[in-house]
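Single chain ahead, written as structure tokens, the form predicted alone.
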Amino acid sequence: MKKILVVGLGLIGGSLAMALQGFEDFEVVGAVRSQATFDKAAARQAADRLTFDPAGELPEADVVVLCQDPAGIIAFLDEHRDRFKPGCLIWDVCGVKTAVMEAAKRLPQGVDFIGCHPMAGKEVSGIDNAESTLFRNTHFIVTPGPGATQEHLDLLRRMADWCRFGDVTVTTPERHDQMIAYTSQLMHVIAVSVCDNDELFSCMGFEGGSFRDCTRVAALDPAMWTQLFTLNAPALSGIVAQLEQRIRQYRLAIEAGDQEALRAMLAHASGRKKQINLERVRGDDVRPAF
């Protein structure tokens, strides 16, 4: 029997390994470092089995799915580089990729690191909130690296439908930043810019789902977070200078009173979300698989 060992059995991990059970010929494996996450993680029967050595599992390991935080992920990498089997698949489900993929190109030849970013989670992290349904029609983003073979972009197509993603996009990991620095990261530094408000407590009673939307990502986990923001400076910085730049065009057209200006521009944003919208309604926002 072959083996997919997933390393780090938190939200994500938690939830790869029990919705890979049952894949092909595969025993999956969870590593956890916890004596707390390996009971929960057993009662749930997260896995086919369970360990506390991660490295003591690579020699044998076909494929290697790495659910750390970036910089757990990266010194995995370093540290295990030569324990991995050759010709074995690794990939991981970090939310920045140049960093990581630059990580991996360290790793021997042979050992294929296949960069991934599983578009699924919630609010609230670890083993208890894992569920084997999380990645149900949501979005799988691969960045293959130069080395990337035809069998294990196969393979991992294959994991992503028994997973039952709704979708497969491949780019690259410089194009992956780009776009989760706007589609992912910015909406959690306006989440926790807006939970720094002073009126936060006080507001109690008045929001209502829109300011629940905005704001329902800000419980996040700083130390992770705070990795993600900075591994990925260039472009979120940029994409923030920009939201900055268009919040004081609105601030100006609101102090000075001018409806022409700011109707203008609401139904220009109007516009655009509306046609996005129509767009998913009508399956354009699918993206081609490998």
The other form holds:
2 protein chains.
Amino acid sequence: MKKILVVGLGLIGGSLAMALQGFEDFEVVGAVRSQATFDKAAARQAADRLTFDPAGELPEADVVVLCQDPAGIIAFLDEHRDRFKPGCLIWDVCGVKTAVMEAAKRLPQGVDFIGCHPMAGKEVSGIDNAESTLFRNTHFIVTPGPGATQEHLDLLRRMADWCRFGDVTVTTPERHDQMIAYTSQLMHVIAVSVCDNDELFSCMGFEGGSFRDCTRVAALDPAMWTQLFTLNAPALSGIVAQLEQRIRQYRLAIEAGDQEALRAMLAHASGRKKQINLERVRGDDVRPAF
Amino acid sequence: MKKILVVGLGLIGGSLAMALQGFEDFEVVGAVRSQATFDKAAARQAADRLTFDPAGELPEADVVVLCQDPAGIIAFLDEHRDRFKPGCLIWDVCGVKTAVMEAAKRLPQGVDFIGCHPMAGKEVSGIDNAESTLFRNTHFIVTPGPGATQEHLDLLRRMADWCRFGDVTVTTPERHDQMIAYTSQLMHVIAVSVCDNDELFSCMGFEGGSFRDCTRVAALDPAMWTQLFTLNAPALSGIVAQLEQRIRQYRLAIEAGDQEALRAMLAHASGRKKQINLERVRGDDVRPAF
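Now show me the form predicted in complex with a further copy of the same chain, since the one above was the form predicted alone.
The next block holds the full complex; its first chain is the one shown before.
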């Protein structure tokens, strides 16, 4: 029987370990660090088997899925570079890909690392909130390195299908990080910025769906998002600067009482949004992703 | 039998006319301008009776609900100021209240105008999208003028209960407009600003729930939101400037690679959001509102 080693059973790792159980002829082994996570994972049968010793499993692991935080993934690749099974497939779930692909270059020949980003999540973290259905109808982004084999790409796609991802998109780490800066990281910068306003606690009774929707992801993990923002600083700061500029243009038109300019800007933007709504087929039934 | 005249059967007016049917001993009359709206409203039985002549109904209307766009509401109050039935209750659904309450001051003595804002809506407009259940579990904001009678306030609350609003909040027009600039108008400025980015059409396959949630309301009605933004310019431009400042602070921390500052800012904001989530009891089952 072949072996999938899932390292780190938090929200994403725990959900992947659950979702991957029963995939082809693989045993799913979950590696945890704390007794508390071990007990919860055991109680929920999050994996076929649990261990505190990922290093000991590596020599027989045909697939290794790294689900720690970004720094943890990079540190694991460096620390265990010579323990991976020759010919194995390693993939990760980090929300930024360039930095991880960079670290993966230090792996020995014959160890195939394919960067991945399951665009699924919740505002809450940890094994307590993990569920095997977390990935249904969400996007699975794949950034293969130059040495990625077709066999491993096919295996990865079968795993993605088994986990019920809505679609699989193959792109470059740079393109991924540029896109994610806009579609995900910027949304988090906006959400926390809105929540920093003094009115937050006095606005109850006046908030509607638009406020709840925009601020939902502000309930984030500060340490992890500090890493994600920092690892993607150039792309993120560029896109944030563009948003500042556009918001400023709206404010100036509002302050000037320039209704013509305002109507034109709103017509342009709302037209684009209505068009994207038409183009985005499966948009509405896709699960919240981060 | 007493009479409620609903003027304007768009998304909100149409939904109110549907929701108010059967309320106590009132007949619900819907006033429309176009034959197309008349036919659709008739087909959907949006009101007990339909008319093209609101002016002709005013002398016998015990309750008048103004559901046009902001400019239409203000124009109607000025044009028909002397046609309202003495002792009647007039309320409106405008998303900004100071400007409407100002216009209402020109009404004759004995005509009681109470500003209202049903915080319900959809990205789509018109009678086609109206539904009697639109207001379930949403907030109903009320800004009474100095002459508002308790009898009318009680009647208004019974109507709100009949329409299944989640709660009724009584406040001043100024307070309403300050709050709404933050909880609603700012969310719309953000959504359209995000959608103006060149990446919008290339980001499909990379977007998750946070992106869909933040940009949902960008599919707005440009003419109406131009009015809403303009009528609340001072409060809105102030809150937009605060957001620009905060977003800029995040960008500067990201560009400086100042992880300490970033973690502190994210911890502060996410902590506030997590606290508000705990405090907001009925938050999650409240319908999208604008």
